[in-house]
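Heads up, the chain below is alone and in the form predicted alone; it's given as structure tokens.
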Amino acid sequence: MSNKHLFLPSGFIRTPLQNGLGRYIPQLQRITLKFCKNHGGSRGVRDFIETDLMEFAKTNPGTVVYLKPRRHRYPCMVAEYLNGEREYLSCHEFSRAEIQKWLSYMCTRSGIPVMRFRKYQHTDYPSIQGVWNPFTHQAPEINVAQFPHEILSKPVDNGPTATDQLIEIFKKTQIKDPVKPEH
């Protein structure tokens, strides 16, 4: 027996056909909910069956909920995406609140599997200008200049300050008084 389970996957960040571009998808084609009528194991499934589906349905109304009774089995809960992948949740002797929030994270999900990243940037298309850095559109002046250089390190856009130009509008806006001629 091979132990391959026991390590996540490795890839790339992706996101499922560009989702989000344009209008988003929600990605959650249909949930399944299994539970037992009787077993003391499928109460919150119930109770969240009672209380909470119909608002659930309203505020989803791209997936699709399936209730499916089984007698004597444990709850459940199979989340299928539209990319083809399928989920299988345990919910045994879970509460309301808990199969609410795991519904809940189920209808954020994209149905990639969980991986593992190698980078967290990734791109389909590399530029073959190379990558872009603060220096890329600079004069090339900077590079063989001596510092301290006189015009380099000056501020390139040296305008008059908030101060400045507060004192200007004050000055405009005086009253200048007339001179009164003298007897």
Partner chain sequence: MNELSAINVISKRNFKPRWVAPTLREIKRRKDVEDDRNGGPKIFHRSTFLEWLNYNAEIFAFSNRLGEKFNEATLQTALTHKSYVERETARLSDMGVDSYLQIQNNEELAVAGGEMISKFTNGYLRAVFTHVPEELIMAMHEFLTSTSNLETVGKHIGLGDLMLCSDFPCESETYVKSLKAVVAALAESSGEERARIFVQDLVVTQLYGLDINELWNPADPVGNLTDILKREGKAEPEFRLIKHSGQNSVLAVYYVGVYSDKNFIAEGAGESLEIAKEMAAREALKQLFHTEDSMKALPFGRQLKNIQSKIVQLENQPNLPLSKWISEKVTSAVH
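The term rigid core refers to the maximal set of C-alpha atoms that superpose within 1.5 Å between the two forms. Positions refer to the first chain, counted from 1. Remember, it's a predicted structure, so these values are computed and weren't measured experimentally. First, how it differs from the form predicted in complex with the partner chain.
- For residue 25, the Cα coordinates differ by under 2 angstroms between the two forms after the core has been superposed.
- Positional change of residue 118 between the two forms reaches 2 Å or more at the C-alpha, relative to the superposed core.
- Once the rigid core is overlaid between the two forms, residue 154 counts among the residues whose Cα shifts by 2 Å or more.
Could the form predicted in complex with the partner chain be given as well, to go with the form predicted alone?
Coming up is the bare chain, nothing alongside it.
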């Protein structure tokens, strides 16, 4: 049940070259759609190319789209990212909508390989006030105190003890000015 048996690496979320801090640069460099002009399994890809491809290319002008017709081969798409990583996805028997979805998935990724995120946030400055150390909240009077000390030798005040509380309750129940009975 531990991480070392998994092939899926784990890590903290990160982005290449502080992307988004200054400006956002879409990380998808180019995408190659390979398909067969005849075979039935490429029908979704062919339909996508005929209908939705131009719109995709217009909305993502930073990505180069290559089309590679290959006879008697199953369709696939290969995405290349700015950090040099490549992603391969087989599109065999995909519908037009599925191709659209997977393409938008490729567009929104950075090239960093899929991994299990240990945390969904990351900071380079985890502590602003300073990490706790045993001296953090120590009273500076310790330095010149002679022990045993009246205040510092006692445990830190946590409130009145149960005995003290009972005494307080008893005192409150006492009648302050007893009225003399008229005989």
